[in-house]
Each structure stands twice: as C-alpha cells, then as structure tokens.
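So this first bit is one chain, no partners, the form predicted alone, shown in structure tokens.
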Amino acid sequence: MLKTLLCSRLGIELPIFSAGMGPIAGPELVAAVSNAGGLGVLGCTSMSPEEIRAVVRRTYDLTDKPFGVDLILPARIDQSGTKMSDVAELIPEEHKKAAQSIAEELGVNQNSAVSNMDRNALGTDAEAQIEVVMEENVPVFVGALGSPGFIAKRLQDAGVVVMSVVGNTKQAVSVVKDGAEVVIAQGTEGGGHTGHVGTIALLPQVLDAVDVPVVAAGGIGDGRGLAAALVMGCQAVWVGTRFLATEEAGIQGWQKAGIVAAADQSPVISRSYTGKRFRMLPNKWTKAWEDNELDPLPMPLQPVLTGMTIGPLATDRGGKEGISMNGAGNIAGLIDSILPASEVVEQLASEAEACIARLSSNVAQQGEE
C-alpha cells in the first residue's frame, strides 16, 4: 500500500528515510532501517574521507540494502578542504575570550576540548568526501546544506541519486536547476539545521514548484505524519527524532532519556554551535550564548569555534551534560519510549497503512450516504 514511485526508483520497500544526523547516524542505524525496508542515511560531515570510507564499508558489512551518505554543502564556502586552524585566525579574539569564559564556567577541561585543528573545518572538505561516495558505489547521496551544483553531474554519471534538503520553495526551485534528482523539504519543526516555514505550508508550495519527486520532512515520528505526507502528494518522508531515541541511535542514554522526556515546546533553535539555526533540547552551552552580548559567528567559524573550547560539535562529550549538543525536534514531545530502529520503521508503516485505509473507509460510507 504505501510503497511509491521513489521506493521503486532506490529498490526500497516503506518510504521511511532515516535522516543523516552526523555520527549519530552511523552504521548501526542505517543498516537496522535500510535492513527493515526504509532507507538509513549515514551522517558524514564532520568525517575525514578516510573515516567515510571506513563507516561505509561498515555498513556494506552489515546491510545488503539500498543506503544514503549526508553531507553539508554550504553555500559560498571554499569546497576544497580548509584547516580548522586556518579558520581559527579569522574567529575575532573577543568571541575567542567570551567562548573559552563559558568553557571554564561549565568546567571544561581546556586540555581535552581542542580539537585536532589539521582536520579540515566543517563543511569545507566536500569535494574529498564524494569522491569516497563515488569509489565506493554509494547509491544515494544527500545534501544537508547548499546546492549540489558543482558536483551532481559528476555523481548521477557515476549512478549515485542526488538529493538535496531545502527549508522554502525558492532553496527547492534553486537545487532542482542545479541538479537535485530528489527534494526533501523540511518545515522548521525539524530537529538539527532548519528553517522558517511550518512543514504543513511548505509542502504543497514545494510540491507545486518542482517536477522531481518531494520527501516531507520535519515534524513526523509516527505513521499519521507518514500518512499525511502521502496523501498531500510526498514520495516518501524523512524522520530524524524519533530515530534518535532508539537504540541503534549513537548518542548517550541521557541524550536519549532527554529526548521521550521532552515536551513539544522544549526544542529550540540555537546558533550556538554550528552557526546556523539548529534545533535541539536547549543546555548549558546554548543558555550563555543567549545571555552573551556577542552573537555567534556564521559556519565554518562558529563550530570551529566550538571545537576549540568544548569539542567538535560536541556531539557526546562523554556523556557530558550542558554541553553536548542534543538535536531534537518539536515532535520530541510524541515520543515515549527507546525502541530498536526496525520497530519504529514497522510502526510507521502500520500506523500509515491503517490512517489510509480508515481515510477510504470514510470516504466510501460518506459517498454511500
């Protein structure tokens, strides 16, 4: 019932992608999905190109299904690999001061927060990267961030599947011309990078400017968001925080627990470590940046920024909490328990198939009537 035109397209069975969310997605996750019918989408940006090809392979290990790699491709930034330290001489002294002041207030060990500053910064490194997508027949690729422009030929050549998440109907109109095979739009509900406008008004704009096919995203963790996703004309949809709280999911147990203990509201949209609108549960870390008179600075500088004082991205920081970043998002409150990945994608697909079958068995009865 709910397999589409996409799902034949990839050799997929249940239009359920597991969003790529950094080295949270990592091998575990993907396979349990793609291995339960979905698409898992492995999250690769802050990976050199040899940590890449390691969590690919790692995922051919333990699927022989159809998967996705993720990548930011920020837009008017240099794509062929820059320093980290190289960004740190641009990062002003005063956001340097405020930010290694904030460390030592949370009780950072400075000795153990800074980042391997040869890595190239966030973002910067794309180039390398799809190249590893390339050689090692990577069936999907997904950009996070950014237009596909410069490189989309050169993977549909190769037989990869572009695709691109937008935020508004310009960004969808723009990647589309610029080669992207596949849309996935995403309302601000969404957890992670995001944008202004409400999932339920950008998809019908998105679907009416782009011949290419639509996956919803934001805001959907059970099967009725699946469900309306199809019904409104989506392809498929693309799920980011209910597969967090799973437990293939790569974050910490409280990470997790912070999650099914979220209300709809507790989610916001914070700056504070990639320069860009992220939403995730608000801690520590995202408060002082609120209380601090200076902004944070825009990608790559602010999570350069970030790894100089209290990690990369600080995605687990050994479990520390108040300053490890914990994306969510407003659908956080929906959920209430960690299951395993397989369990959710099946729930999703139940859930969806009796929302449409109960939807045609109102339709019928009101026309008998």
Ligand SMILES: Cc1cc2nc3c(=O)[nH]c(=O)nc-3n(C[C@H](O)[C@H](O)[C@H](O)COP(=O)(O)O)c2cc1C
The other form holds:
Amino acid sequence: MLKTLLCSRLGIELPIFSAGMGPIAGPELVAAVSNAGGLGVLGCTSMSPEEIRAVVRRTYDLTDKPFGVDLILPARIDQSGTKMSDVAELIPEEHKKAAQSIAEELGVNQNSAVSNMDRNALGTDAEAQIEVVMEENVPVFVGALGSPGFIAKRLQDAGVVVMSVVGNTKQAVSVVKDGAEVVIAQGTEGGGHTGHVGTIALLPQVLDAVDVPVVAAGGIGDGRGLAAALVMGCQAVWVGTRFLATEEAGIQGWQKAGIVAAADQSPVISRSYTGKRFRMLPNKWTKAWEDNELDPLPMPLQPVLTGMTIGPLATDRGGKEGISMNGAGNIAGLIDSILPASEVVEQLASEAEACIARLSSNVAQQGEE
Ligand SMILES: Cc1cc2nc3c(=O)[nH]c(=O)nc-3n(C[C@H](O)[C@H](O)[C@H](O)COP(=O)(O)O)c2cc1C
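Write the structure block of the form predicted together with this ligand for the protein whose form predicted alone appears above.
Next comes the full complex, this chain leading.
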C-alpha cells in the first residue's frame, strides 16, 4: 500500500529513509533500516575516505539491501582537502581566547579534548570522499547543504542515485538544475542543520517547483507524519530524530534518554558547534555562546574552533554529558521509548497504513451522507 515509484526505482519496500546523521547513523542503524524494508543512509561527513570505505564495507556485511551515504557538501568546493590546522590559523585570536575560557569554565580537560588537527576540515574533502562511494558501488548518494553539481554527472554515470537535502524552494530548484534526481525537503523543525521554513509550508511549494520525486523531512516521527507526506504527494520520508532513540543509534544512553525526556519546545537552534544553524538540545556549550559577546564564526571556522577546545564534532559517539553536540528536532516531544530500529520502521508503516485507510473510509462515509 505504501510502496511508491521511488521505492520501486531504489529496490526497497517502504518509503522510509533513515537520515544520515554523522557517525550516529552507522552501519548497525543503516542495515537495520534497510533490512526492515526502508533505506538506511550512512552519515559520513566527518570521515576520511578510508573510514568511509570501512563503514560501507561493514554495512555490506550486515545487509544485502540498498543503502546510501550522506555527506555535507561545502558551498564552495575546496578540492585540496584543507586541514583543520590550516583553518585554525584563520580563527581570530579573540575567538580562540573566548572558546578557551568557556572550555576552562566547563572543566574540559584541554589535552584530552583536542581533535586531530591533521584531519580535513568539515566539508573540504568531498570529492575524495565521493570517489569511495562510486568505487564501492553504493546505490544512493545524499548531499546536504551545498550543491552536488561538481559531481552529479559522474555519480549518475556510475549508477548512483543522487539526492539533495534542501531547506527552501529556491534551493530545491537549484539542486535539481545541478543534477539532483531526488529532493529531500527538510522543514525547520528537523534536527541538525536547518532552515527557516516549516515542513507543512515547504512541501507543497517544493512539490510544485520541481519535477523530480520529493522526500519529506523535518518533524516526521510516526505514521501520521508518513501518511501526511504521502497524501501531499511526497514519495518517501527522511527521518532523523525518531531514529536517535533506537538501540542501534551511535549515541550514548544519556543522549537517547534526553530525546525521550524532551518536550516539543526543548530543542533550540544554535550556531555554536558548526557555525551554521543546528537544531539540538541545549547544553553548557550552547548556553555559554549565547551569553558570550562574540558571535560564533561561520563554517568551517567554528567547527574547527569547537574541535580545538572541547573535542571533535564527532563527540556523538563516546560523547561527554553536558558538552557533546546533541542534535534533535521538535518531534522529540513525541518520542517516549528506545526501540530497535526495525520496530520504528514497522510502526511508521503500519500506523501510516491505518491512517490512510481511516481517511479513505471517512471520505467514503461522508460521500454517502
Ligand atoms: C543528531 C543529528 C545529526 C545530523 N547530522 C546530519 C548530517 O551529518 N548530514 C545531514 O545531511 N543531515 C544531518 N542531520 C539532519 C537529518 O539528516 C534530517 O534532515 C533531520 O533529522 C530530519 O528531521 P527530524 O530530525 O525531525 O526527523 C542530522 C540530524 C540530527 C538530529
């Protein structure tokens, strides 16, 4: 009942994608979602090409179903793979001092916190990362933030379906012009990097503006959200926050408990980790930047500053309570249990089927009256 044309094209049974969410969306989560009939997508942004190869191969060990790789693409492509240490030199001294004094106040042990500064800065090695996607025959590539234009044709020639995450209609039109074959439209209520337009306003506008399949994202956490997206004309949903509270998600138990405890208005938007608007549960680092007279720097400066002072952005895995980045969307208020990811997929599908059946019978009854 729920299988869409996009599902058929991808070779999956259910129109449910788990969102790429940095290392949180690792092989275990992705394989569980794909094995349950959806499409799991690995979050590979902060990984080196060889790390991506390793997680892709691990995923192939766990599933023979289709899956994808998600990367944050930079607005301007820097092919050289700029190192964190190069970016660090561009950070103003006053920001370094401010960040250090915040870290000291928070009691962060500077020596154990600092990232490996030889790594490439966030979003500066995309071409080499995507090369691995093609070499390993990953069936789906998802690009977030920037345009896939520099690589879309090569990906398509290699048989990879190219999808782009967008936050407004103008971006949707632009990524399709640049080669995206599927648009994932994420409303502001979504967890992680986020725009300004709400999901229910965004979807019909994007559906009208592009002639490729549209996938709904932002605030979808149960079958009612999935049914609504399908009724609007979307061909699948891209779900992040709901999959954080699963057994397979690569975050700490206290972070999962935080999602379960959160109310709808608990997540806030902060630029304090990545320099871009990121919806997350607040913590000491976000609050300290709110109180600071200096604004966070733009990407990629702020994530390097964060990495230099409180540790790598990939603190989701092995994260420190109170300091680790804790992405979550407004749908967190609906989530009251930590489940196996396969159960989340099954619940989403069965609730959506029930909703659509209820709607059809209500409409039919009203027609008879
Ligand atoms: C903790 C967290 C990390 C995220 N990291 C990424 C990422 O690395 N790449 C990306 O494209 N989107 C990322 N996102 C956004 C999701 O892909 C997705 O668009 C969003 O979670 C959908 O809204 P929802 O949280 O309401 O389901 C992240 C979201 C969360 C909650």
